[in-house]
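The data below hold one chain only, encoded as structure tokens and taken in the form predicted alone.
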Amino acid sequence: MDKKKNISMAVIKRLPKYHRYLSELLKNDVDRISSKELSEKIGFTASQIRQDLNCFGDFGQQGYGYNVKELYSQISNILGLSKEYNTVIIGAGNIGQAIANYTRFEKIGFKLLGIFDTNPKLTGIKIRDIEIQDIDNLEMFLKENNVDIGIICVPKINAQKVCNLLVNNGVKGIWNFAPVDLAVPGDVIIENVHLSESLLTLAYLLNEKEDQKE
């Protein structure tokens, strides 16, 4: 447990990538893999992989490498995927619908309980057997259900109001797709996904590559 103290966010951000690649190795019936072989697949150096994993325990054996099934299980536990998380989506536009239709989330423990929107044309429509409800029903729904994560896919102007409603009704995790940084209390975890920032980063890197050619 002591090893988990003071782990950098950079290491934590790399864990989902390890989890994804190990999942693919399992599907391909790979039993074990060395840090060198994993580095060739994942794009991190073998040294970086060993350092990252060493933050959480001793998983590999010299001369043998990593047991893929065991390492996948350990990283799943580290990521908290041994639990189930009840989620709701607020905003049933393009992003909200895309998330609702992504079946892998449920496979790894994120259970979608409800979808909410302000648009009366959307209410009553079902996405994977879950009926879109009017947002006026959200507060009562939160009171009646133990919701762990709220996924915000509403316009920027409404995002903080929705966030406050979630937080005030016991939601401790916010996944925010609105293009605004939301204010939450210290006991609430928020992960902001700013799509435009990611796209602008890509534009910068493309331009930098072009500049290097000149």
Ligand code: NAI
The other form holds:
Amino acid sequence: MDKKKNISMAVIKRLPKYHRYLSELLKNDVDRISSKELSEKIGFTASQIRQDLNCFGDFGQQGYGYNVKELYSQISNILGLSKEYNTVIIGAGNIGQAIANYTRFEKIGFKLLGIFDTNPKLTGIKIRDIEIQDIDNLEMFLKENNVDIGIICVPKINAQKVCNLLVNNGVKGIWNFAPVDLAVPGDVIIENVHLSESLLTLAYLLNEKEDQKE
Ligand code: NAI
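Moving from the form predicted alone, what structure would you give for the form predicted together with the ligand?
Entire complex below, previous chain first.
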């Protein structure tokens, strides 16, 4: 797996899509697939797929295609899914609760350990088996538990404060839903999720299509 270091960000961004499609193929008991068939399913060109997958080793065999199970397991490894990640959610409002209720994250290795909020009306309420705790408990919780990822679902005005609390207590991965650019030290990885950016792209593309009709 020493090729891993040279993989470009563009390829890395495509890996989750390969992972998702391969997982569906596995569920449907598909043993092998050609780059052409994979291309029809996934929407990347066959040559793009061959190039991408070549970064990780020689899985594809001429005339045989890819072994789905092997490729799925390699991509899982490359994505770092061969281990579990402990997560906490900060902010148990609309977004925080929706994420907490989504069980698929656990199935792919992201274990939710705790949910924290400032609102006393929320503390004590259980989401699945996890009780929402007061934010004042967070620091101690982080000291006692090995938390890899903090999921920030608070209003943007409080996001940096929450981020600092997580980072100062050893959390190295931030999944940020607040619409703000958070400052983190160099050894912390931050991944922003902005649904509205995706929605605005959709609006642009819809309008572009309309313009082309005129
Ligand atoms: P919400 O108001 O339903 O929930 C926010 C929760 O955070 C509340 O329960 C509040 O008590 C809690 N909170 C506030 N300050 C806190 C702190 N310092 N520590 C812990 N908990 C705290 O809001 P909603 O709709 O869930 O949105 C949450 C965040 O996500 C907002 O920043 C919003 O702008 C953002 N958002 C992001 C989207 C995206 O695509 N990334 C889409 C929609 C909202």
